[in-house]
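One chain is shown next in structure tokens, namely the form predicted alone.
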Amino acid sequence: MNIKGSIEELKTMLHTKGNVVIVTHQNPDGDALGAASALALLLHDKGCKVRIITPNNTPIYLRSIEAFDFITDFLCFTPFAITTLREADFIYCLDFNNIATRTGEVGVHIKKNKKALKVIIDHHQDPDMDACDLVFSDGAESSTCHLLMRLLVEMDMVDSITDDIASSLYTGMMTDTGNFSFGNLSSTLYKNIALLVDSGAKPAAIANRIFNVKSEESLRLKGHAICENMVLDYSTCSAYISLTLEELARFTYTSGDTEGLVNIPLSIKGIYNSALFTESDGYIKISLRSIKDMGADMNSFARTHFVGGGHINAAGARSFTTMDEAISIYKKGIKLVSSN
């Protein structure tokens, strides 16, 4: 675990009233929003003025998350978000390791606030240790929500976990492990899940509201992607799926509609590496996945071949090329990895 500062300093911050801003990475997922929601509720209960700022919009399937009313979309409410960032006494950066590359324009205004104490709590590799006053980062952890839970346990703050905080933490643990099917599923994780259930989290209800709220169009989009656009290469144990802007528009795509799509090829026998290429304005968004101990190191792969990074078995990247060129780079890279 990478640590800058001390757990005692973090505990003091959590018990100090002030203006607090909690920031997530771009395209926030269940882990980012779960951790942000849990921390926002905890700090609000302690008398802080709290605002969660996301660099862009929250996916529809996550809008039932606790503390959603605390969230401000930077792109939609830019002047208000900038003012809030500048007036913050404390800034918590959750579920990302680099302010400059993971938060878009929000990162510029985080850096402009010289008075605020800043904290990173994250589970990605290679954290920027110089960006914040305190850093708690564990690249072997299954989710930022579980890392936050571990810190609360270590600070003897379990009694501060209300049912809503427990639900938020459970949401991130559940979503970032594919409903507890991959990642570092340690005994400590399950012990802490038990603590969350004892604190009021209801696993079945949380899973239902996260996984069973998709639109008909999103399901048809996934069906189209798998049937028409999934390409398998058994010689390199790899697969990829691509979606153009035209295809996304045809199925009235909204943020979150492709969640989990990149994992589907990994359910095929003999496929250990998977990629999803999604066309956006000016770049290709790439999601990379692999099966532990069998597939490629996707963090290294994203950094070597594209602009991105993440975890060994799950990473994200961008390619400022055409779709065909991005796919070609992926195919050549996977072939090189598989031949070693």
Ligand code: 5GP
The other form holds:
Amino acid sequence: MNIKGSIEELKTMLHTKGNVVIVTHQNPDGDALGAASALALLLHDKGCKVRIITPNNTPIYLRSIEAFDFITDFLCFTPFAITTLREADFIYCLDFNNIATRTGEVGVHIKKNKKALKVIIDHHQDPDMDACDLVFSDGAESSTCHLLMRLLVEMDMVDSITDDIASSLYTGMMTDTGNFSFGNLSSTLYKNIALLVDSGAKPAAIANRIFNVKSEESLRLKGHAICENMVLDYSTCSAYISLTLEELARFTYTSGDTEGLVNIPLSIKGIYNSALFTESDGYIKISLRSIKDMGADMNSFARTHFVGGGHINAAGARSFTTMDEAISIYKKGIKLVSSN
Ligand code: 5GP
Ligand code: MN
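Swap state to the form predicted together with guanosine-5'-monophosphate from the form predicted alone:
Up next: the whole complex, starting with the chain shown before.
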């Protein structure tokens, strides 16, 4: 664990009333929003004025998150978000390691606020230790939600975990581990899940409302992508899928619709590396996944071959090339990795 500052300072901060802003990374996922929701509710209960600011919108499947009403989408409500960031006494950065590269324009306004105390709580590799006053970063942790839970246990704050806070924390633990099928599934994680269940989290109900709320179109898009666009190379144990803007439009794509698609090729016997190339406005979004101890280190792959990063088995990047060029870079990179 990389730590800057002390847990006592964090505890004091959590018990000081003031204007709080909680920021997630771009394209917030279940872990980012789960952690943000849990912390927002906890600080609200302690008398703080709290806003969660996301750099862009919350995907539909995550809009049942407990603190959804606390969320402001920076892109939709830019002037309000800027004022809120300017007036913040405390800024919590959750589930990302680098303000400058992971939060879009929000990062500019975090930096501008010189008076706020700033904290990173995160589980990605190589945290930016200089950007915040306090940093709690554990690259071996399976989710930011579980890291936050561990910190609450250490600060003797388990009594502050209401049923809504427990449900929020459980959401991120569940989504970032692929419903407890990958990542570092430690015994501490399961012990802490027991605490969350005792605090009122209902695992089956949460799984149902997160995983079973997809649109028909999103399922048809995935079916199309697998059937028509999935390319396998057994010699390098790898697969990739690509989706163009035209295809996304054909299936009335909205953010979150391709969630989980990149993992699907990994369910094929002998495939340990997978990539999803999604055409966006002006760049190609790349998602990279590998199977623990079998496939490539995707964090270093994303950093070496593209501009990106993440975790060993789940990383992402952007490529300002054509789709074909991005795919070609991936194929060459995978060949290199598999020949080593
Ligand atoms: P996803 O494929 O779900 O978008 O992202 C998987 C992981 O890679 C996440 O942990 C995310 O934080 C990281 N990631 C995704 N895109 C980027 C990127 O453009 N830059 C960096 N540094 N990390 C990314
Ligand atoms: Mn995460």
